[in-house]
Every structure is written in C-alpha cells, then in structure tokens.
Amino acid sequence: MGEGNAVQRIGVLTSGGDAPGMNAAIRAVVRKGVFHGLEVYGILHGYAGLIRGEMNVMDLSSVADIIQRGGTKLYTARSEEFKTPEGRAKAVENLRQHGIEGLVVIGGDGSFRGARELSHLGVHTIGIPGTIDNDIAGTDYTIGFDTAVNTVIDAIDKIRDTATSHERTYVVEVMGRDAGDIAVIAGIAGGAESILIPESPFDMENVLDKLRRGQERGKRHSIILVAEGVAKGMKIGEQIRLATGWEVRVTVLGHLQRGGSPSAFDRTLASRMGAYAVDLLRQGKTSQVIGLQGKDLVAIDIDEALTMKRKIDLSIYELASILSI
C-alpha cells in the first residue's frame, strides 16, 4: 500500500450517457492513482460490465493519447440487472475477488444513485458528474457541458447563414433532458430570438408576436431554440407554420451534441475532478459527489447532491430575451 493511502486497489467506471471529457477524467484517474502507487482497474460497459466482471489493470499506457478524444474509452450501457439486489451482490463479489476497495463512477444522478448503493454494501465510491445536461445539482458545470453548447452554437452559426439565405424561420431543438442549460447558453451565445425552456413556462403568443414584430422592421430570418424538456421541435414549427403561414424548417440536433473533441475547459475540469476522486479515496472517503463551486471543487454527500433542488440562473435566460428584441 502507497504511503498515506486509505485504498490500496481502485476501479474506475463510466455509467449512462457519454459526455465529452470522460476520457479525460478517466485518464486523470489512472495516472493519479499510479502516481501514489495504488493500482487502477479499468472497468468496461458500466454497472453491466461491473456485473460481469469485466475489468483490467490500467497503467500509464493505457490512458496515452485519450484526453483529446470524446466518448468514453471504457465505454457505458445502462444496466436492469444492476438495479436488483441480487445484481448489486454480483458487482461487489467482483469487486472483492479483485481487492478493489474504492471505485470512481463517472456519470449523472442515475450513476451516482449506483454509487450510493455500493457504499451501503461497504465499497467506497467516489461521483464525477459527466453528463452534457449540466443537470447534477450541487456543481455549477458537469463535464461535457460545455462542449455539447459549443457544438449547438457552431450548428446555429450554420443554420444561420442558410436561413438568411432563404429568408425562413428555422426552430432547433436541442438536448438536456429536463433540464434548460444548453439551449439558454448556446441561444444567447448564437444570438436565438427565442428560447423555450423547461424552467420557464412560455407563451406560444409571445414567440408569434416578437416573430412578426421582427418581420415588420424587415427581418427575414429567424432561429428559435427548444429544449427537448419543454416541447418537440416539430411541434413548435407545426404551430408557428399554421400561425403565420411562413415557410418553417426544423432541426433536431440529436446525438451530435454528445460527440466530438472535449473543449480545452472540459478537459481541464475532467482532468481535476479524476485527480480530486483519488485524493478523497486515498483518505478513505466514500459516497460523496465532487462538484466545481466557483473555482473551487467540493465534495458533498450523496445522498444530498441527489435530494439537493438544482436551479438555472435565470437572469441569463432574461438576458437572452432582452438581446433578442
């Protein structure tokens, strides 16, 4: 055992949907808890793999090469079986069989309620929220955030220039669950004449009057942003098509907003989070979340990072609105 160190063997998973900066995360892990002499298990496809007992020493080599990369190099699924009593007694027998003492889960709520769970069965476990919602309460950025909203905000710059070309109104709906996040950042970064978010309700009048309002003082285009939590993007374009009788397209990002190379801010924040999970495993920690407050990461219980009421900052959503007149 490492001198100082609480765990001697740890594994490292990514659970639920993938996010950009996992690889990174994963790759802070490994080389932290090689760099205080612990060994790191790598362990494929989540709670499944977990179940199966899929799981690989990593050294140095192994996460070379990986931090620019999205996806996750461990992989993920969602796992029914994980959710059973008797699944969760198959994962921590491999655990046990393997000597590994502390695990790092890499996801959002469903992953960490995972975690939670193999605390109560003595496994100290460590949350790192990844997930492109940014919807963990108790940190102000997840990572893959903000590469998912740079990739809607380079789709909106595209879809910009062909809608002022053909003088149409565009609506683009874009993802985070039941969560605002991305479409409020990535609408006001790319400049959207309107936002429709699930924290805010929205009056499909309002949207109506500040389109034909724009279409008075000469304006030929139009982007409107929804976030897949509040409607469907066709069912927003049906409305305003039937409405106004314009000429209306709609885009559902979908799945590229989860793909592509980690920006330099998410690989920072991963690379931090993987390292501080470490830290909090070598000194015997267990069942704790590391969020980013301000510039300083913390470690809350989780049990109240899952209870605790996760808000959006509103004053930019209004910010958004008043850009946009």
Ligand code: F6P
Second form
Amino acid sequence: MGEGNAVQRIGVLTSGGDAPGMNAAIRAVVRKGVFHGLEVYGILHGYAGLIRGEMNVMDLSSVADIIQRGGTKLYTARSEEFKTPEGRAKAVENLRQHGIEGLVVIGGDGSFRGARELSHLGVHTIGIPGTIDNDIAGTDYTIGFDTAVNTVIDAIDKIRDTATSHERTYVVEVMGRDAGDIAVIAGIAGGAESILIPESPFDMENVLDKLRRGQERGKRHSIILVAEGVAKGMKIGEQIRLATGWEVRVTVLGHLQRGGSPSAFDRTLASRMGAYAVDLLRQGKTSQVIGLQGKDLVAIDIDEALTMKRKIDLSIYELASILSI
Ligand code: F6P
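The structure above corresponds to the form predicted on its own; please provide the structure of the form predicted together with 6-O-phosphono-beta-D-fructofuranose (F6P).
Expanding to the full complex; the earlier chain stays at the top.
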C-alpha cells in the first residue's frame, strides 16, 4: 500500500443521469489512485449497487479505451432504497467489509446528498459534478455539459437546414430539468430566435411579436429553443401555430443529449477532477465537492455546495436575445 496516504482503499461510483465524460473521470480516479499505491474499487449501478455489494478492484487496464466513450462503464442508477437509513447502513457495511475508507461519487445534486449521508456515517466522500444540466452550485461547469451543448448545436444546425428549405418555424425542446443552461448556450451558439428558460419568466405575446416582426422583415424560418423545465415543446409549438396560423414543427431532442463521445473540454475537466478527488482523499479530506472556478479546481464543503443558490448567467441570455433580434 502507498505511503503518505490517509486512506488506502477507495471506491468510485457514478449516480443519477449519466453524462459524457463520466468514463474519463472514472479512468482518472483509477489511474491516479493506482499511481499513488491505492487500491481502487469500481462500484456498479451507483448507490443501488453499493447496497447490493457490487464492487470489484479496478486495475490500470480496466479503464483502458474508455476516455472517448460516452455513458458510464460503472453503470448508473437512481436508488430509492439508499434514501432510507436501512439502505445506507447496508451500503456502509459493504464498504467496511471490503476495507474501503474513501469514496468518489460522480453525479449531480441528488448523488451529493447521498455522499453527505455517507460522510456522516464515517466514510470519506468526495463529489465530482457530472450532469449535462450544469445545475450545480460552486462550479462553473459540470462534466457532460459542454458535450451536450455541442450535440444540441449540431441538431439545431441540421434543423435549420430543413427549416430554411421549407420556410417553417421550429420549436426545439432541450433537456435541463430545472436549469436553462443548455438552452442558453446552445441557443446563442446556434442562433436561436427565442430561448425559453425556467430562470426567466417569459411572455408568449413577446415571443409571438418577435416572430411576426421577423416575418415582416423577410425572415422565413425561426427556431425557438425551449428548456424542458419551462414547458413541453409540443405545447409551445401548438400555441405558436394557433396564434399565427403558420406551419410549426416540434423536435424533442431527449436523451440523445446525454450520449456521445465527450468533447475535449469534458475529457480534460473529468481527468482533472478525478485526479483531484484522489488527492483530496489521500489528504484525509471528506465531505467535499469539487468545482471549477475560472481555471482552477476548488474543493467546497458539501453542505455549502448543497445550500448555495446557483445562478445562471443571464447576461448571455440577454445577449442571445439582442443578437437574434
Ligand atoms: O439531470 C439530467 C437529465 O438528463 C435532465 O436534463 C432530465 O430532465 C433528466 O435527467 C431525465 O432523466 P431520466 O434519465 O430519468 O430520463
């Protein structure tokens, strides 16, 4: 076992919705851990697998050939049982039986709440933000967001081709349960005519006015981006059709936004965060969540991260509106 490590055996799991780049983070945890002489266990199926004791030692070659793959090699799940004290007790017992003292949890808010519970039960836990939604306080970016945005832009570009040919209005619904980040960044980069997000109340009359003004100026096609947290794209499409009488088409991008090979940004972010998580555990840290602030990685107390209010950058949203006048 490695010298100078506060923990000798650690585990890594992915939890909640998967995100491109999770594999790169797993790889980094395993390789950095092994580099420092730690034994690293991969826990399958998130907290559900932890309760069932699904864990295996991972060696260097177990994470070969995954940095470029979307999804998660460790599988993921949302576990109701883990929300109960009995479920958590089973999870801790399994970790103890394997001598695992530290755990890296890659996921979103819900996963971090689970990590916090484990830390109260004596397990050293470090959270890595992995979700396409980018909805975690304390970090500028979550792993998977950049790839998802690029996937959406690719879709918008393709939809715009056919929207132009047919001179139609398109509504495109994107993911982001309670967050408009994907819609805003993909919207400005894809030149969407209007972007509807949960963080900013919108007036349908304004959306319609803008569409009509565009038509009067000779605009023959438009793309309205709707974050799923606002309304169903179908509903918005129907409202536009009824109010204008135009032909409107609706595309719901859905889970294709969660897949695909991670971008260079996400691979790099995941590699850095995975390695940093191992360093924090080696130093004996617990109950921390990693964030990217500017160019730097930071470790934030998990309680603070879970109570901090996350703010979307509305200046980009406003700029998108000005540029799509
Ligand atoms: O949190 C990530 C996310 O992709 C959200 O954007 C979306 O609302 C949700 O997960 C979908 O979850 P499920 O995997 O249950 O369909």
